[in-house]
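Coming up is one lone chain in structure tokens, specifically the form predicted on its own.
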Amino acid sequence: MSIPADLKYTKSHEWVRLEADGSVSVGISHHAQELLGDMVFVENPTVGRKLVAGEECAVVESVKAASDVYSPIAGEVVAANGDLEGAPETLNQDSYAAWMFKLKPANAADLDGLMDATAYAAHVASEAH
């Protein structure tokens, strides 16, 4: 399973980049999208929208079934990979390079609340069980 060292996570299975602009990307882990299998349909939340940490904010869809997206932290939706409503299937081919949508964070500290990969592989580890 591929768990990048420069992302960190959260439990519901997000990924979460900080950019050198000082926003966040956000997208759904490897994980994830394995457990789900062939994305069929992606909703963003959309720009503007204001975000609270752990709120359900996006749809991804598959074969198998829908999930909620969550906000991994608080803050200002400022894009959506509009690119995932034509090719949904993106997220099952690089779930990295993916992204789903930028936030503008309330507060650039919460990010050290989130799980770093040696954290995220051992709570993945634990839900197998």
Given for the second form:
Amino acid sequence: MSIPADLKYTKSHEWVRLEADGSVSVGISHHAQELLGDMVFVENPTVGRKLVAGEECAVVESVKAASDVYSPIAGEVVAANGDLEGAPETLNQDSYAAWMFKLKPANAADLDGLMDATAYAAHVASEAH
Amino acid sequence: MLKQTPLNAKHHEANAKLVDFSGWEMPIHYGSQVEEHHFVRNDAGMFDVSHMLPVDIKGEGARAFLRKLVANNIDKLQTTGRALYTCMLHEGGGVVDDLIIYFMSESWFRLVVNAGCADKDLAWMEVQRDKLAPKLSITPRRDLAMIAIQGPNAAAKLWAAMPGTRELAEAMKPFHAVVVGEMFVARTGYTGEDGFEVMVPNKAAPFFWQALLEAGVKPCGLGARDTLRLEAGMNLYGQDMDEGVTPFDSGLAWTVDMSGERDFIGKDALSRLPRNRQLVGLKLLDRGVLRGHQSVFTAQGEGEITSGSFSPTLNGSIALARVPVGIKVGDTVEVDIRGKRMKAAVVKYPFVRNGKALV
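Alternative state: the form predicted together with its partner chain, after the form predicted on its own:
Below is the whole assembly, all chains and molecules, this chain first.
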């Protein structure tokens, strides 16, 4: 599966999309869902919560294991995808469409500090032994 | 270097995700662990369990040796082919391993032991043999591969794949085994469904696997095997019991025969040790997933989850937990899930049997 070129990525395998209204959507990468396997549980941050970059803010659990999701940048949670709670398998089926939560960035320029698709591909390759 | 079963190439062909399991390179899933789980509950799946070790005990006095070696009573086996599930204990009453013993004749019993325990089991059995019955032979059968075919359609699909097995195996009751040519066909399993565990010579294993594939049996990994066995309320060695606990602490009192004069290794300790812990089933009432080693808080004190997971059949989370005695089915307990106290109900297990939810 190719890594979408229009998104930004973190070392902890979140993807980030800048939306037209200036908010950013956050999800987990195809590689992350593949590592975890069948997803069975999602816990999102509550709307209004203020996050710093790298903060543990959500949990995804597969049959196999629980995994924390970290905030890619600082910002305030403006939306959480409630549909995922009833259908966590969406994260497996289309990881780049299944956004988990949206942030209003504290500083839009923080996005520049994240990896692009090429850098993320190299990061994934470096983790595979 | 990981050990490989004779089916390793078949797993690669099927795009399995392979992991290190007790030093063996084994398939954890072939795409989706949950789909594989449902396939076994609804149709028929197969598992490569060749990492487990068959051990043949042969010679005069084999029964007398096993009477002493294991906690269950080998004298329950009186008809040829009958199987017995038992624990093998050390002198202190702790569980060295759990195993199945098949009674093939008075001079041939076949044991099947866990992969991770195989070396220590053999060493332990040899020490006991040297003390009790030096003429008996104990032979590890690494020349055999084992495939478990499980599910409501397991029998029909096994007959389709291997028509020669049908005549001898069809009438066989659960927990029995029969020798069919070079195959050893047992109606046993670890899923709570009807099915078979079939041992074949290593060289024949890939052909047998292929025949099963062509009969519509879906390859399933150890991931599904774990959720299936947990739903079926079956213990897993190393999680639900080990050398530090007794069968009584582990929901396995039904496998220990304390009656009569028969002396077995660990009996004395079992008769003295306090029985203050028990294994219970839990069903999570709040959202989340129960996992091994999470703390359980009860009215009688603290306990711990030994096995926990998401249950695909129940679409919720279930667990086995070791808790103080006095906790009963119907009680509500709390489980620490990543720092939050979540409510769980104490339930009777098995949770699922023959495709049906029981809780």
